[in-house]
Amino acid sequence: MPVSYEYILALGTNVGDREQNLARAREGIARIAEIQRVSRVLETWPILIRAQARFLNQGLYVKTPKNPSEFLMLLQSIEIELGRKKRVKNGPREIDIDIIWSSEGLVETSVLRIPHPFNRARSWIREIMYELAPETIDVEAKLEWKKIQGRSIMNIHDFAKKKEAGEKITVVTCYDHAFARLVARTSIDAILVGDSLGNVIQGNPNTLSVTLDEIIYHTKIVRKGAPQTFLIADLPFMSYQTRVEDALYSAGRILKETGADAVKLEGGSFVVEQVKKMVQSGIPVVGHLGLTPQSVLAFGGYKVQGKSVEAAKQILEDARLLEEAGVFALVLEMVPEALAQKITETIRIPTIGIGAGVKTDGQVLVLTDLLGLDPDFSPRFVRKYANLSQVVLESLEKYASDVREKNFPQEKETFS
């Protein structure tokens, strides 16, 4: 009997008849696979390159007896023959044909890799593998792709269409390089590098000694790993609440050194001046209200904020304020569920919460809080996805038994 292989491609293009493109590609694949499904026509805008035209994407479910690398080369030669041209990555082109998943599962050789990696960061993929085969599974993230999904956040208007379409939005606080690579091959929408970093990275007390060379330094270093994300960065403890110009300033200055996006900054009324200026200046502002670790000293701790009545009234008309004064986002932290459900009930921009219940609009959680790389800290609004603190345990001290032992380097770890 012999053997077939399933398919899903991903067909793009930009240069020329778009319609026409697809179409002569359709025809092409229908020559080497059987096409058993076809998914509707996407118009998306391109990645990185922004100075180009928009992408019209297709899907096509296809059933083949030739194998990953045979398929590929005949999908290559469909290139070919469709006119696609050589250009710079991530540029414009003609046609482009990319095995998205394979029945095979995981393949890897030296000119193919099936699922490409940033599979799940694009949201064309995502509504491609929705439309075609929701139950399938993603053979790294180990979850079905109707559980993938939702649009991308490319800018700042994309915040308020997922709130209006009642689409979750997911954020991780991230502050180097290698986790920024790994995060940034997800579904994940945006990164905050925050100034938590005082605590996770610097091993301080509370958040208020980061300076703003640091945020600077941490941001410029994740934008590296994630150059697609949508990235936010903290405004650092005194870099804005002194003056408007002294918020001018910070804010311009992590825009312009690390590619960011937006800024974040913490508080209610007293900043409203800074983030009216900053927004009326063409810098995009994230409100953060509730339990603001930058004033941990005036409220005596890490507490719950907004309990009482007046607190809680306080809080919402500061939601309130940052609206009206431009901010496209507003983080709630540490607040009662019912409270964060009001101020997410009443303002139109998104709420983005941690520990301030599900009603919110979206969350926010720090990367190695919800990874379990810290053994001795778990705060009740964290849940830990994993426990990486006893993988770094364990493999540390094998690799010293291992070193002990004369068990490392062997014969494959050394050159001769």
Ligand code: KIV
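For clarity, every value in this text was computed on a predicted model and none was experimentally measured. Residue numbers count along the first chain shown, from 1. If you superpose the two forms and keep the largest set of C-alpha atoms that fall within 1.5 Å, you have the rigid core. First, how it differs from the form predicted together with ligand KIV.
In this overlay on the rigid core, residue 170 has a C-alpha that sits less than 2 Å away from its partner position between these two forms.
After superposing the rigid core, the Cα of residue 128 is displaced by 2 Å or more between these two forms. Core-superposed comparison between these two forms: the Cα of residue 89 travels 2 Å or more.
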The other form holds:
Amino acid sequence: MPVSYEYILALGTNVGDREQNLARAREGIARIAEIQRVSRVLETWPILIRAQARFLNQGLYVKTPKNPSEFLMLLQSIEIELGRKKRVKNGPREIDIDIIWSSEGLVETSVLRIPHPFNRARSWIREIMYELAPETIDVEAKLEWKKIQGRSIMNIHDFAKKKEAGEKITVVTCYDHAFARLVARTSIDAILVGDSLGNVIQGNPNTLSVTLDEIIYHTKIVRKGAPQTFLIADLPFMSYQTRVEDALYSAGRILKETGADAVKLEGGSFVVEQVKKMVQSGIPVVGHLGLTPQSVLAFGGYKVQGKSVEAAKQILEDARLLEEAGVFALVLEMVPEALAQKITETIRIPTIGIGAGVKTDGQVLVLTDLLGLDPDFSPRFVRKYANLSQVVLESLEKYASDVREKNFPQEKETFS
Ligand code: KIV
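Mind sharing the form predicted together with ligand KIV? What's above is the form predicted on its own.
Shown next: the complete complex, the earlier chain at its head.
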């Protein structure tokens, strides 16, 4: 029986007649492989060099007797045949044909790596995999692609679309470049540069001391690590409560200086005017109700909110007011599940819960909490998906002991 390999190819083009380039690439590929499935065409923004035209991308599921190395050479000859010119790396191109998946699993040669190393950083690749091969396992995430939901959030309207489609929205906080690069390689929908950085990064007992400049600094470095992920930045304490003008000034600085897509503020009726004015000025705003940490002193601690009938009514009313004022999503923190459900069913914009049960339209967690970086912090609503504190402690002790025993560095870690 002849050997047969299956591949998924990703086509990309942003020079010349892009539709025609895709059609010619499909014709060329059909000469060397049987095309079994074709994805829809997606228009995408360039990632690494932003100042160039948008790409048209398409995925193909193909079958061929050619092994990965042979197939790669044939694909490269099709690129040349279609007039691909040598230009700057990641720059404009007539056609790009990448092998992004193979029935052989992980393939690593000196010239080829499958899955393609950029797979995880490109949301359109996830969409193609989801569309063409939902049952296959992503070797990096070790999950079926159908579980790594493909459709990514590009702008504020996608939040509402996810709610309408019943797709859960996934958000994590992030404060630095290194973690932002990792988050950007996952299917997480959005990053929040939360003022929780006051606790997590600065070691303060609450978020009140965080300044606008600090939020701007952290949001800028997160944006560098996650250039395409939807990015929300918190308006810190007293940067918006004081006056509508202050809210506009603070939010304006965040958007202008950081590349964030939206800002988040805390509170209900008393911030409605600020929300209206920001939304009228073109600033996308996320609301935040329930346990709003900037009011922790007034609450007398980090306590579940909305437990009494009156308190629940007030939060529901605030949610309605914020929706009317124009927020495009609403964080609900530490409220009873029944209240979160009622709000989620009442308003049309999506709710993003933290300690608010499973009925909200999405969830947000503090990154360091979900990664288990702080062994002394385990609130009930957090699930620790890793035990990074243990990994860090063991690694540091191993390093120290290797240095003391002259076991590090060795020859391979030394220049001659
Ligand atoms: O600052 C933050 O991290 C937040 C989340 C907890 C929602 O506001």
